[in-house]
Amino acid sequence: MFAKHARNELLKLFARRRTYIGFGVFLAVEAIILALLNMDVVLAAFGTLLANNGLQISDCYTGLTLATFINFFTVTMLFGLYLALVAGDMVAKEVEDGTMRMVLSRPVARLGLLAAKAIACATYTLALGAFIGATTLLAACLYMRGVGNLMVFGPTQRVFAVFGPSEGLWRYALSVALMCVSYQLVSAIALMLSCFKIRPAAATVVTVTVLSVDLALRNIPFFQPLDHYFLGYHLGCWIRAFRSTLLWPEIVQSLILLAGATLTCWVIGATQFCTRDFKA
């Protein structure tokens, strides 16, 4: 019965048009960024950055470098937004449409139903994350007609490294995998809020607000010593896959904290969902 619920939730999720908004937006953003990177003034700035670090643009201006560059500046702002948009609808939208009362009028376990919705959210997070990683790399490599070396420069993330093609590819794959796992928390937050008595748009807005406030606080220079206490630091553990020396204890610690926060959101959401009166 649970497998049937999970399958139905996945079918409902991927039958909605808004589920695919994130996929389309990321494709458009990738195309725009690659087009802008072809401008002479942008190429000159990129070449100056490389020259100041003793590197040649012919060695580091590659498909792998551009793919990582695009992810650095799009995932943080957009990935969480579209996860919140989809997960925030999972319960609140059905309550608003009145279908939740019809579903619960049957002999269905509330906890099992919410667990199926959580699986659907987790699946969507993995699907969108994998799509972003694959299409960005494919588009950048087609644009540059090859993979090439990987040069990573992220001043705010304190990352600067150069890797060969083989190491660069597995570092890129590792970062995408970590991104898909870490951002499960964003889906869990939106799903938890969706279980409360609020509209779908409100669940999305509150989730995005949490991420935005966290980002704003992290950008205040005086709060740098507190960086480890912010949500964005741990969500960004995928960026640490590009450090010259992989510090696995830091990455694992972030993943454990994110897993604990995700579980907490699921428990709070399940408690609210199982005790809520949907007739009111």
Given for the second form:
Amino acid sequence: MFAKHARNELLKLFARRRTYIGFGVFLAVEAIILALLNMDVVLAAFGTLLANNGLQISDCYTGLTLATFINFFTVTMLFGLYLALVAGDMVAKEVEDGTMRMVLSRPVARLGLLAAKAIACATYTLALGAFIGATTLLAACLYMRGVGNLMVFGPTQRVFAVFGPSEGLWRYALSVALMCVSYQLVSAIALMLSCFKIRPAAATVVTVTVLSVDLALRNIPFFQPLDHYFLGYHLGCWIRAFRSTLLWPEIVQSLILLAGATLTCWVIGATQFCTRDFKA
Amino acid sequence: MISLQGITKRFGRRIAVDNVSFEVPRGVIFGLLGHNGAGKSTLIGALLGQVFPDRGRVLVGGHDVVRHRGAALARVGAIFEASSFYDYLSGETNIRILCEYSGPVDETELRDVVRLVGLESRIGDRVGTYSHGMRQRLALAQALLPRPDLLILDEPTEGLDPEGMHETRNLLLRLNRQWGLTIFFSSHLLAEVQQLCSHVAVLRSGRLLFAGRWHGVGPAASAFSFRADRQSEAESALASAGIALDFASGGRGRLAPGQTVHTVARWLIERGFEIEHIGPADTDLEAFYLDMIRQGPSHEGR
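Condition change, the form predicted alone to the form predicted together with its partner chain:
Once more the chain from above appears, this time first in line as the rest of the complex follows.
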């Protein structure tokens, strides 16, 4: 029976047009970034950066490099926002629309219902993450007519590496997988807020605010020594998949912390959902 | 079928329902009456386990709704004032989703119910394209699946046109008679409640004023009407003698305490009036309701 509830939650989620806004926006952003990267001035800047590090633009300006580059920008800027939009709607929108009362007039356990919603949120996070990873790579490789080497340069994340095509593809796939797993926390925060007496938009706004404040504080120089206390540091563990030497303990530590935070959000959300009144 | 035992619910400092207790017998149509904010929706929410009472217990079919929600609501269907659906899905998908929360959907039963509510030609269309009446019919269809023992309706005919209200009323009566369904519903429309309900509960500001069979109970039960040869003279005489009072048009009045229609008839005959007709007035739920509201707390019916 629980499997049917989970399937129904997925049906409700993926039958809604709003769910696909995120997919559409990411495609559009990928296209825009690719177009911008084609501009001479950008190419020149890119070439200078590579030359300063002793690299040739012909070796490093590849499909894989562009795909990673685009992911840096789109994921940091938009992934959290669209997850917050969808997960923030999961309970609050149903309460606002009145469908939650229809559902709760049935002999369904509240905890089971919320668990089905959490599964739908997690699936959406995985689906959108995988979509971003796959379409970015596809678009960039088509644009550059091949995969090529992978060059990653991220000074704030202390990442600078060049990989061959096969190692590059493996690192890219690993980074997308880590991104899908780590961003479950963003969905969990939005779902938790959605369980409170709150409008759907408010759940989204508060989630985005949490991420923005975290980012802003992280970038204040005084707080640099405390970097590993911020969510953004751990959410960015997918970028550490591009370090020359993979530091698995560091990545696993981040994943454990994120899993703990996600679980905490689920528990708080479930407690609120199971004890609150639903009234017109 | 339903047993409310000392239900109290507060929202902040406001008491929405104050120590309300009554029983709803199996197989009756039971009306819940009260002004806006009287606590009707809170009570319905408590019945469906959507609102947790601060005090008291709600039993549906003998099961505690809070502790054994699954068992209590297993054979319950519900409709709300504004029937809400997933507008972007078809009527059939909506029914399936909602019904699967109660258990597996029986295909034959689903088709029969859709035919019963007259939605077979549009059941595959998106609910967003439905009229208000069609949405209410869809709400009724989902409430009847799987076949319930108890139907709980919160203002089910609100917003319907007269034809839709008539159809819904007839359908509810049919379901009560043919399926033996217990129907518990709240409504502002006293005429509708009068036509459907043998039993009512009256709430005022969260407090129960009356619960039970309403015919022949309360001050409205003392209403009588008569027709005599010298009508106005007879009315004045009865009023002066303190036997009957509050005369309205058509010889309709109210018996003074301790008087019966029989004593009034004898009194009039002894004074030479010729009586064409005398008897208890048809009890009107509106009069009953207003009497209850004016009279104040708790009046237990039969």
